[in-house]
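The chain below stands alone and is given in structure tokens; this is the form predicted alone.
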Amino acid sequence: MSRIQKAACIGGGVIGGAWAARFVLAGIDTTILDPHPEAERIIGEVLANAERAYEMLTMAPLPPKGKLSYAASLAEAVAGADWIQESVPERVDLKRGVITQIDAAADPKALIGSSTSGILPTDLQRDMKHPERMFVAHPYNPVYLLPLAELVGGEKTSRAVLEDAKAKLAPIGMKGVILNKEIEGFVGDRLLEALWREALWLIKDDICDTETLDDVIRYSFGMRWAQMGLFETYRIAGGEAGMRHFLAQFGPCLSWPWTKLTDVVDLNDELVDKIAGQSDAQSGARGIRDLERIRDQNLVGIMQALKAGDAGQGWGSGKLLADFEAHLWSSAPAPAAADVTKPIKLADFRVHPSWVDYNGHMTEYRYSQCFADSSDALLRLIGVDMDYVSAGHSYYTVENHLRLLDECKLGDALSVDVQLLPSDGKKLHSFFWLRRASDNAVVATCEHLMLHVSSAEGKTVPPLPAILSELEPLLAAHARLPLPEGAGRHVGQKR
């Protein structure tokens, strides 16, 4: 898979310091360029919000993070790079005069794209010496989040080069959409703006206050559009008949006198102080930082919902990410031999906020979670991984026990520790140990029994020879292990 070595920010405010947070966490040294006197500052509280959304977001192993550097000069910033993206200011003449200058100090070889959010690309590689390998890379904030890049090029882009960096986003876990032709604004951005400025207008209006507006959005339409988009959500809204039905039924509409789109709201001094009055009053108790973190949180959830959408084969964003926890899983370093004369330590996990109840303490199904995770990891050490489900064969849980016995808080580091049991591979009987890092104290155990199956036959079949080569030695070693307290114990039975 094409993949990027090295990548430069040339600018590092919320877009820029967000390419970089999604750059380092994807194990890419960056380096940034940001003449801000509290650049540095700013950017790693960007970084750590990353790092806690990427918390949230998977259990798949993540690279070594990237090394992140500060650069005194453009030459310096992009030296060695082979992706650089500029964040810089949305005005034509500055971003131009950045752009040009990136190109003579880069890599001629180097990609450039343009975070832009409406800018042509013509315009930008107008004084370009190689103005081929220059495009638009329009993300979406947060860029460490949301997944998607709009790919467009100028009147002097290659093909090849939007297809070279469509490929080379992949492995980071963004999507790149390639559009066909410039325009301002692009796709996303338009649509926002017509959004924007019939908002501007009810506001103005005094339809409504901005958190009506906000409501109207999160309760309704957003929640499908974040999962269908626009024209297959009204496919469904045509019935049966589909879209030609729902085209028919609805199009008479849109020459109906309801909307302002085409005439700008003024913008005067009594609208702004308005709409920021409002804004406050909506969420002003909280600061930008936690917004920010509330709105991580938010898209994490989102996204996991759809990761186990369409019968686990994921949807939308959800889809995404299951593409990128397989490629995070397939790159990830083979584990160090385990020493097999004990239990042998499989995950480990730390209690975020969307772990937690109302009581402060992680919620029940999280300890599932925990050793279901840590199951997958078992079989993953015994050479059960997505290739070998691929070909038709997996473990299928059949029965487990679990006791909680201790709670975990926000915050506390575990992990987990397995023990396997007599076995005969067609049959993986095992014992797991959940522990708090802080005390090493057992704050949950699970018994847990596997069967082999072929998915083709639909029955339970012996593990082929490869699995049963490495799973035997480690069920003999085990099988000299004392049994676990609490192993073979029914529900309700006291210690």
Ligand SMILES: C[N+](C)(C)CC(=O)CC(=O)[O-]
Contents of the next structure:
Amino acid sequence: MSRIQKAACIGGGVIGGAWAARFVLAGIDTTILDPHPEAERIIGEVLANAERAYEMLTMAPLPPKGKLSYAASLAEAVAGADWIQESVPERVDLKRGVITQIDAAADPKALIGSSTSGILPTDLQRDMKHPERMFVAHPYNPVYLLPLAELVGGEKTSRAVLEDAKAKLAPIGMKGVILNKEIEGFVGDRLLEALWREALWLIKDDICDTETLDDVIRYSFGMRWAQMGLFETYRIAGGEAGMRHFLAQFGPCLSWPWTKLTDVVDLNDELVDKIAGQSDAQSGARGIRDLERIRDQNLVGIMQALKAGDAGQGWGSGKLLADFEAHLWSSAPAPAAADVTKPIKLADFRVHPSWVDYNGHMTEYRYSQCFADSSDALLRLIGVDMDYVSAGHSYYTVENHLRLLDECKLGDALSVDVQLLPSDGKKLHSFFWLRRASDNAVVATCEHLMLHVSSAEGKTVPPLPAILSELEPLLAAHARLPLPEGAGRHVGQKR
Ligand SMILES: NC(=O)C1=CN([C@@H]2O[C@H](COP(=O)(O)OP(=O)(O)OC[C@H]3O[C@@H](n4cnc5c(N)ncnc54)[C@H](O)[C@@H]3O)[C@@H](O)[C@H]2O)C=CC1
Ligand SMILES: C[N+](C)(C)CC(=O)CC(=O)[O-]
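Take the protein just shown as the form predicted alone and give its structure as the form predicted together with the named molecule.
Up next: the whole complex, starting with the chain shown before.
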């Protein structure tokens, strides 16, 4: 798989700082150049928020963080980098000058992406010696969570470079989409610009205030867009007759006065004051980093919900997250051979904000999640990986008994150990302990029964020999351990 080995971020503001966080959290050493006197503080805060978001996003093993360094010159920043991301302010002269300097200083094979929101790559690559490796990689804020980059080539960009860029984004959890042709504003900002223009008119004309406008989006079509975009949503809106009926019904509205799109609102001081004032009233009670954390937690929740979409296959950005996690698991170093003379440690967890319920404790189903993720880890340990599953075999859970013994609080570090109980043939019977790292207290246990299945035939079958050769020594070793306290219990109720 094509991978970025070392990254450079030229410009470390809202977008450059978040690109740096994306790279560093994917294990890529990254150098930043930004003349802002407080660049290190600002980027440090963005990285801290990004790390917090990743702790919530996935239990898959992230690689060790890449090294983040700050350069004093452009030449120092790009030295040794094979992906250079330009994210300086949106001015064509400034960007073209910076990109031309990057071109002169960098390895001629290094890819150069620009974060521009709408400037044509042809205009940016004009003065380069090696323009074929320059393209737009337009991200969305926050870059460390939203996975899309629009990849746009200019007249001199090589198609192979765009394909390479797309391939290099996949292992850092991003989806590169290559546009057929360059156009100002690309696809995303063309769409956002249309909405933005209308929104400015609606505020200027006192149709509603900023909070009402945001409510209209977030309680309605904003929720649809996150999972089906526009055309798939409107296909459904056409009912059984689908898209043709939708077009027939709503096509005429296009010529009704439903838009002021071609008129540009005059963004004069009065309108700026009005919007800024309403925005302060709407959101001013919270600081920007606080708002970022709320946004990130919500985005993580959406992606996790979408990961379970389409009957567990994953949908949209949730499918991408599932693929990213599969990549992380397959790239993780093989665990050190487990000491089978005692219960085996399978996984670590941390109680993050979305796990806490109205009682201020880890909510019930997160205990189950810890055990479910740990049973996946047990399966990986005995060789039941995604290749084995794709080839048509797996284990399915058929029964478990969960005991919740103590509260877990926000931020608690937790871990799970397993002991295999006597199992034969198609059965895999195990006992898990969930422990709190701070005092090693057992906060929950789970007794678990899985059956080995042929998913193609839809019936239970014995595991294949490769699995049995991993499983049998473990079962033999754990047969010598005492039966765990609580094993074999049922829900006991005094009568
Ligand atoms: N803010 C957003 O929502 C998005 C912005 N973008 C694009 O990303 C680019 C950067 O925008 P933001 O990060 O929002 O701006 P920003 O103002 O937050 O950051 C720009 C940074 O560039 C630094 N800078 C200025 N001149 C420089 C130079 N010669 N060398 C190195 N650093 C320099 C500044 O000190 C500043 O920290 C723009 O092209 C913008 O269109 C793309 C997607 C979303
Ligand atoms: C406002 N903006 C044009 C800079 C927005 C973008 O380019 C993408 C985004 O994150 O919305």
